[in-house]
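A lone chain, given as structure tokens: the form predicted on its own.
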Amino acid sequence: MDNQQVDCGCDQVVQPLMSTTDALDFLLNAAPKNTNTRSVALDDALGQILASDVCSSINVPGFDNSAMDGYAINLKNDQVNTPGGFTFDITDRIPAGSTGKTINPGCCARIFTGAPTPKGANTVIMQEECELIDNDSKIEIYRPISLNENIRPMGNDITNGDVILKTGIKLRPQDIALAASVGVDTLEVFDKIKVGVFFTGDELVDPGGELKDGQIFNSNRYTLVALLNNMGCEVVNLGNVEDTLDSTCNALEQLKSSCDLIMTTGGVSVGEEDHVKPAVEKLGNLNLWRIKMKPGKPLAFGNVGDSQFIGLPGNPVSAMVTFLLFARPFIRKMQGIENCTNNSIKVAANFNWNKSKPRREFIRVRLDNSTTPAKADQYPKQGSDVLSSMVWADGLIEIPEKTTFNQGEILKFYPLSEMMS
């Protein structure tokens, strides 16, 4: 692992800094994959994780059909791609859902979008290119005509036996529509991941309460629950728990029997006076990581019984950023999502980075999309307590450790719009 020995401030503990890459790899390798599934109706499938491939048992379309409103024509061989001026007798009218009669050579049928092309028809001409003549009993066309114009052949979209949806996708409206188009009415999906959360700390007050000296409103509680709900997790929220070892152990005991994952914020880094760390160590196992990144650094991972445990930092921006960079991919892997890591794009930094930093930094930025690539402006205050920066920002730019650069440097950008979905 890419580790760096540092003095963490404790008398007897010298703990290595773990790289962001190593920390994420460790988490993803440790994430248990969901195996519990259920069948849901299409109306209830949005946002669920598909647990088995969906195959089509039909061709789509199931028959050759017209791509537009017009006229289905039986074009003679000597009329193909020759100068226009041809006249065709109208012998039928075929709305969608109907099957027309056979069209003889030199004849045509009025046809509407989606209607089956009748036997004998070998091309469809849009109505705007046809002139009605002889009391609307015939059409005349003045341009050269090709075979198979505006005819959608059977199986043009989907062929019988095609895999149309792959296991491990998060179902979107278009996925559900595709399943419906082949007659599938239910989908096999993974059960929701159940995540238990609780919060300790005498300094924390729920919004709506009254702050005393030294107290703060507990924004992390609402951050964490909102992020988990956004990911489609089932959240078991115990709220604020009395700041004692017994109460903390009781909360863990309550959650471990019913949850796949337990999460907390704050109070688990080395040297902090908090009951979460000793409680997790008493009931399970805990690894304390100091990650070579900013904002963030302290992250705890372990287990209590069969339930996984992740402890996030206490500062609000650090909690949110480490959730997005580490907990989100971990949970997505647990959910059964095939591509569980965060996606990035390339953008140009619209600022200089003059001082080489020992840790990888994730800078809150807003994009100017008037150029290609887009330019990223950094928020002027990058402290881990500046929660307003996360509202202002479009995403995070990743700045590698020990790096300096001038304006225009191309860097990885992680969109919040994607990571918050």
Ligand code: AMP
The other form holds:
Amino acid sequence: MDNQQVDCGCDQVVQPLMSTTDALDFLLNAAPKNTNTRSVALDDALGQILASDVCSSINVPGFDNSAMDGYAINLKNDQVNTPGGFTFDITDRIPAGSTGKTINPGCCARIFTGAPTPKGANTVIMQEECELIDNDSKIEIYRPISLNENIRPMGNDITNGDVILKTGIKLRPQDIALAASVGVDTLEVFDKIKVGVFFTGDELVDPGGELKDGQIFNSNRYTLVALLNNMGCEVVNLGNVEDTLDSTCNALEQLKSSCDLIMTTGGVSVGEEDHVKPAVEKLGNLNLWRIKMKPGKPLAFGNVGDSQFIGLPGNPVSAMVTFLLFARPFIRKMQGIENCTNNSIKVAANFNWNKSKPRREFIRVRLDNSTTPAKADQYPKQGSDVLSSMVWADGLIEIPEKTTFNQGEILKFYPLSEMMS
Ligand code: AMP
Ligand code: MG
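Structure of the form predicted together with the ligand, given the form predicted on its own:
Expanding to the full complex; the earlier chain stays at the top.
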């Protein structure tokens, strides 16, 4: 941890600034891993986290088969790769789902995609390259023919005993398809984690209500619930909680025994109206971090009983960005996801950064993908209250502290499309 001291705006408290890397490491080390699992049918498995490896007990395909509608031929040695036309008697017909008889040298069978290639067949030629002759009793092929054309060999995709899906993946359609292809009909997945949420701020009014002087609509409530739903969490939402210590403690008490994690927004600074910190400290343990980043800064982490606790800042962009950068990997780890951290790609800044800043910045940018690497343009207003910037942006670029650069600088870009899932 960086021990740089900072004036936090409150007489009695001086808190250290923590780097984003240290904060994330701390959170990931502290995240308790889900141990409860259940079995789900394939149709219910999408987006669940796989809790045990899936092995195949068969080869896929289970037999050599045709990749084409065409003719399976028993090519004689002197017919292999030989120029000039050859004629083959059609001695069988093999649709998918049936098996054929042995084909003698110089003969062939009509065959359809996915049907097992019969004994004797050593190549398959697509029907478009075969001409039916003699009342459709023979085919003639004019081009040189090689062995093993259009034959999909047994085990081409999967071999008996292969681990086809690994513990800790979030199941996608293709994962479910692969399980189905080896005949697995249920998957062991981790139970959903339960997240209790409430929101602080006496200035907040729910959308649909009427604003009086000094009031604002509660957007964080919708941000947080949507983000958690997106991540497949079960959400218990207590809504707005009055800015008093008693109400804040009551809300925590209500959630602590039934939830794996409690999350709040706002009230984590150190003013008299910020009751989250004292409430969590009273009922559990709390680390309040000032993180060396912008937007963001205050982030609270601790526990209330067996429930983990994360308090996000109140400013809407800060709440969303700190959720994505810290809470998301933490929750993914809790969910049992193996690769729980955010992925980034490299993009080029389409602007100069002339002034060195003391904190790491996460700038809302849009990408111009017409160049390689893509160019990132920043939203003109980067304030932590400017929620429009999140709607406009494709993602966040990370600008290290104490740096300046010119247009073209290569930086890390975190796509919102990926983090919002
Ligand atoms: P706080 O962290 O409670 O001091 O709040 C910081 C800023 O975020 C203030 O301007 C609050 O009005 C605003 N804010 C806090 N909670 C919300 C919320 N749920 N929705 C929108 N803005 C909020
Ligand atoms: Mg507040």
